[in-house]
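Read the single chain below, which is given as C-alpha cells and is the form predicted on its own.
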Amino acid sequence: MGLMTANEYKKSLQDGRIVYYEGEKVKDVTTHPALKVCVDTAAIDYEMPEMPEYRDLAVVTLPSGEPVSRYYYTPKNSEDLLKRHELMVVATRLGSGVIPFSHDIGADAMNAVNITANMMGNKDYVQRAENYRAMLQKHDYSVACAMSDVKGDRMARPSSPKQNHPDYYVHVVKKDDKGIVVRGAKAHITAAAYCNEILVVPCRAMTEEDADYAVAFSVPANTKGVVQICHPIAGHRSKLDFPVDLPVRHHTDSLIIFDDVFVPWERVFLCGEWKFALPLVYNFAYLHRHTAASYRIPSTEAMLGAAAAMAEYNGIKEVPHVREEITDLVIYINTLKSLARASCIDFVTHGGIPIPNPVLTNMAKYHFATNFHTCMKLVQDIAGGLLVTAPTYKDYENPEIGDYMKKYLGGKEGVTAEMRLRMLQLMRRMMTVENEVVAVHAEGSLQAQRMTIYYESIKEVQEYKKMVEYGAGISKQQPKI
C-alpha cells in the first residue's frame, strides 16, 4: 500500500474508538463539529504527497520502488534530517502556523525506540522495532506518541508506598507467554483521539523497584481498555470575528486512560529493562525537541509578520525603538532557524541511526520557548491597546455604528480600519494563553533542556578546560587539537 490518501486516513478512523468530549461520548471524531477540525488538520500530512510541489518533500521511495511517508524512512545523513525539517515547516505554513501531528512526533518516538532496541542489543527488541517501522511504512498509519505520565506525587517514584495508588504511571499488572496487559494514564497526548496508533514510552528514569513501570509498546486506538478523554478546542471561528477564507486549524490533547490493555508481544518494545527506561526517554526527547524546532518557526514568521505589519499600520515602523523590536524579532527567528538546521548539519549517530546533535537541538528548543514570552510582549507593544479593546466585527458590519469605526480605526493614510482590524483579530490568536503555557511545557521543561545542555557537553567542557590548563602551564601535557 504505501501511502493513505487524506479520504482514506478519514476512513481508517471510523474505528469504533472510545473517545469523550466535553463530557460526551464521539461516535465519529470525523464528523464531530470540533474534532473535525483537527481530523481536517492531521490530514494535511496525507494531502502533500498528493500535491505535486510537494511530493519528492514528502515522499522517499524505497529501494524496492515502494514509495513511504519521509516520517517513517531511516535517515542516512545530514541531506535526509535536512529534508525531514524542512518537511515539517512546509507542512505547518500549509497548517497556518499549526504542525498536522499525524506523523512528525510518532515517527520521533518509533526511531527512538529503534535507537534503543539497538543500543539493548536484544535481538527480539531489534526485530520488533524494525517489524513496526514496516507496518507503519506499509500502512502510513497516523501515530501518537504517549509518554507524559500523569504522575501523582512528583517527588516519590512510580513505585512508592507514598503515591496514592500504583496507577499514576503506566505499568505492567500481569504477563503471560502471549503478552501482557498494562495499567495507568497519559497526559497531554497530542493528537492520539484521530492517530490510527498509540506509542508509549517511558516518561522518566526508573529504578529496579519500578521495573513493572519501565515499559514501552504500541497499540492500535480502537484496542480494548483505551479511553481518551479530549480537552475542548476553539473549533469555529467567532461570529464576532471577521470571516476568513482559511479553515481553522487546531489540535486537542487526550487524557488516555489504559484499563487493563491487553498487548502482544510483538508490540512490546521495553518490558522491566529498568536502566533503559531513560535512554529511551532520552532518545525520544533528542529527536521530539528538534521536532519542536522545526514546528515552531513558522509561528516565529507570524510573530515578526505581524508586528511589521502593524508597525506600518500604525505609522511607527521608522520610530527608533520600534525598529528595535522588529531587529530583535529578526534575531529570535534567524537564531531558531538556524539551531534547527545546524543540528541537521551536525548530526551525531545513537544507536546507528543519525539524529539531529542534541545539544544544538535543545538549545534551539530553549531559546525559541526561553524567550517566546518576551518577543509577545514586543509584539504587543507595536500592536496597542486596541489590541484587547477593539469592538466586534459585529459592531463593525452595524450600519448604525460601523461608519464611526471606519473612521476613527483607520491607521495612516492608505490604511482602512478593516485592514486593523483583521490584523488585530490575528494576533489575538496567536497570544492566547494556551500558547503562552504550550511554549513552555511542551516537549519537556525549560530545566530539561539546560539539564541535557548540561550533561552532553561536559566531555567539551573538559576538553576545554584541559587547553587552558596547558595553556597557563599549570599541566605539561599538550591537548589534542
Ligand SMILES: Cc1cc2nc3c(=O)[nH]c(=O)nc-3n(C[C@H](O)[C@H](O)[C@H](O)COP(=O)(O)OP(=O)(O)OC[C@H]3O[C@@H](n4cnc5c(N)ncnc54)[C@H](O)[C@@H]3O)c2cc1C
Second form
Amino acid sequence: MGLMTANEYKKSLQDGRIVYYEGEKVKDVTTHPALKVCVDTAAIDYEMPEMPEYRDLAVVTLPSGEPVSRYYYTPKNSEDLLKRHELMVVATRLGSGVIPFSHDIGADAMNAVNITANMMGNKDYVQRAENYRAMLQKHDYSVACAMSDVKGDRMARPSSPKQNHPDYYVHVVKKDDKGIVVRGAKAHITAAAYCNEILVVPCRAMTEEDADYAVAFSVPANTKGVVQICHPIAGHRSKLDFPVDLPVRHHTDSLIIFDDVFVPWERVFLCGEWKFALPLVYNFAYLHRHTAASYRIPSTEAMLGAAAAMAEYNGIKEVPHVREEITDLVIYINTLKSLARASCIDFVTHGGIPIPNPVLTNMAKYHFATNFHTCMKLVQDIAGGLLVTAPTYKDYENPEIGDYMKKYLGGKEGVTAEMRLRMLQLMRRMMTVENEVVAVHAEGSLQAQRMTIYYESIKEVQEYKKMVEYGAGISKQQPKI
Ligand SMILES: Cc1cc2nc3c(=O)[nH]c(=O)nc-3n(C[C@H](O)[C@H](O)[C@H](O)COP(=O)(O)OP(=O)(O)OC[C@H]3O[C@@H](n4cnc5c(N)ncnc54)[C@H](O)[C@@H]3O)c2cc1C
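What I would like now is the form predicted together with this ligand, since the data block earlier showed the form predicted on its own; can you produce it?
Once more the chain from above appears, this time first in line as the rest of the complex follows.
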C-alpha cells in the first residue's frame, strides 16, 4: 500500500474511537462541525503526495520500489534532514501557518523509540521498533505522540507517596505473557482525536522506584479504554469577519485517559528499563523541537508580512522606528531559519540515526519562543489600535454606516478601508493568547530548552576552558586546535 489518499485517511478515522467535544460524545470526527476542520487540516499531509509539485518532497521511494511518506523514512544524512525540514515548512504554508500534524510528531516519537532501542541494544525492542516503522510505512497511518503526563505535584516523582494518587503518570498495572495493562492520563495531545495511532512515551527521567512508569507503547486510537476529551477551537470565521475563500485551519489537543488499556508485547517499546526513560525523552525532544522550529517559520514570515503591509498601508514604512521594528523582525525570522537549517547540516548521530544538532535545535526553538511576545509587540505597534477597536464586516456592509467606514478607515493613497480591515482581521488571528501560550509551552517549556542547551554544551564549554587555561599560562597542556 505505502500511501493513503486524503479520502482513505478520513475513512480510516470512522473506527468507533471514543472522543468527547464540548461535553458531548462525538459520533464521527470527520463530520463533526468543529473536528472536521482539524481533520481537513491533518489531511494536507495526505494531499501533498497527490500534488505533482510536492510529491518528491512528501514521498521517498524505498529500495523495494515502494513509495512511503518521507516522515517514516529513516534519514541517512544532512540532505535527508533538510528535505524533511523543507517538507514541514511547505506543509505549514499550505496549512496557512498550521502544520498538518498527522505524521511529523508521531515520526519524531517513532524515531526516538528506534534510537533508544538501538542504544539499549535489546534485540526484541530493536525488532519491535523496526516492525512499527515498517507498519507505518506500509499503511501510512497518522500518529500522535502522547508524552506529557498530567503530573499532579510537579516536584514529586511519579511513584512518590506525596502524589495524591499513583495515576498522575501513565504506568503499567499488570503484565502477563500476552502484554501489559496501562493506566493514567496524558494531556495536551495534539491531533490525537484524528490520528490512527497514539504513540506513548514517558515525559521525564525515572528512578528505580518509578520503573512501572518507564513505559512506551503504541495503541490504535480506537483501543478499548482509550478516552479522549478535546478542547474547543475557533474553527469557523465569525459572521462579523470579512469573508475569505481559504479554509480555516486548526487543531485540537486531547486529554487522553488510559483506563486500564491492554497493549500486546509487540507494541511495547519500553517496560521497566527506567534508565532509558531519559534518553527516550531527550531524543524525542531533540527531534520534536526541530519540527517545532521548522513549522514556526511560516507563521513568523506571516507576522513580518503583515507588519510590512500595515506599515505601507498607513504611510509609515520609511519612519525610522518602524524600519527598526521591521529590521528586528527580519533578524528574528532569519535567525530562526538559519538555526533550523544549520542543525540539519551540523547533525549528530544517535543510536545509528542522524538527528538535527541538539544544541542548535534547542536554540532555534528557544529563540522562537522567548522572542515571540516581543515580536508580537512590534507588529502591534506598527498596526495601531484599530487592531482591537475596528468595527465589524457587518457594520461595513450596512448601507447606513458602511460609507463612513470606507471614508474614514482608509489609509495612504490607494489603500482602501477594506484592505486595512482585512489585514487587521488576519493579524488578530495571529495575535491570540493561545498562540502566545503555544509558543511558550508546546514542545516543552522555555526552561526545558535551556536545560538541554546547557547539558549538551558541557563538553564544548570545557574545551574553551582548557583553551584559556593554556593561554593564561595556568596549564602547560596545549589543547587541540
Ligand atoms: C498547544 C500545545 C500542544 C501540545 N502538544 C503536545 C503533544 O502533542 N504531545 C505531548 O506529549 N505534549 C504536548 N504539549 C505539552 C507540552 O509539551 C507541555 O505543555 C509542556 O511540556 C509543559 O508542561 P505542562 O503544560 O504540564 O506545564 P508544567 O510542567 O506545569 O510547567 C509549568 C512551569 O513549571 C515548571 N516546572 C514543571 N515541572 C518542574 C520541575 N519538576 N522542576 C522545576 N520546574 C518545573 C516548568 O518549567 C514551567 O515553568 C502541548 C502543549 C501545548 C500548549
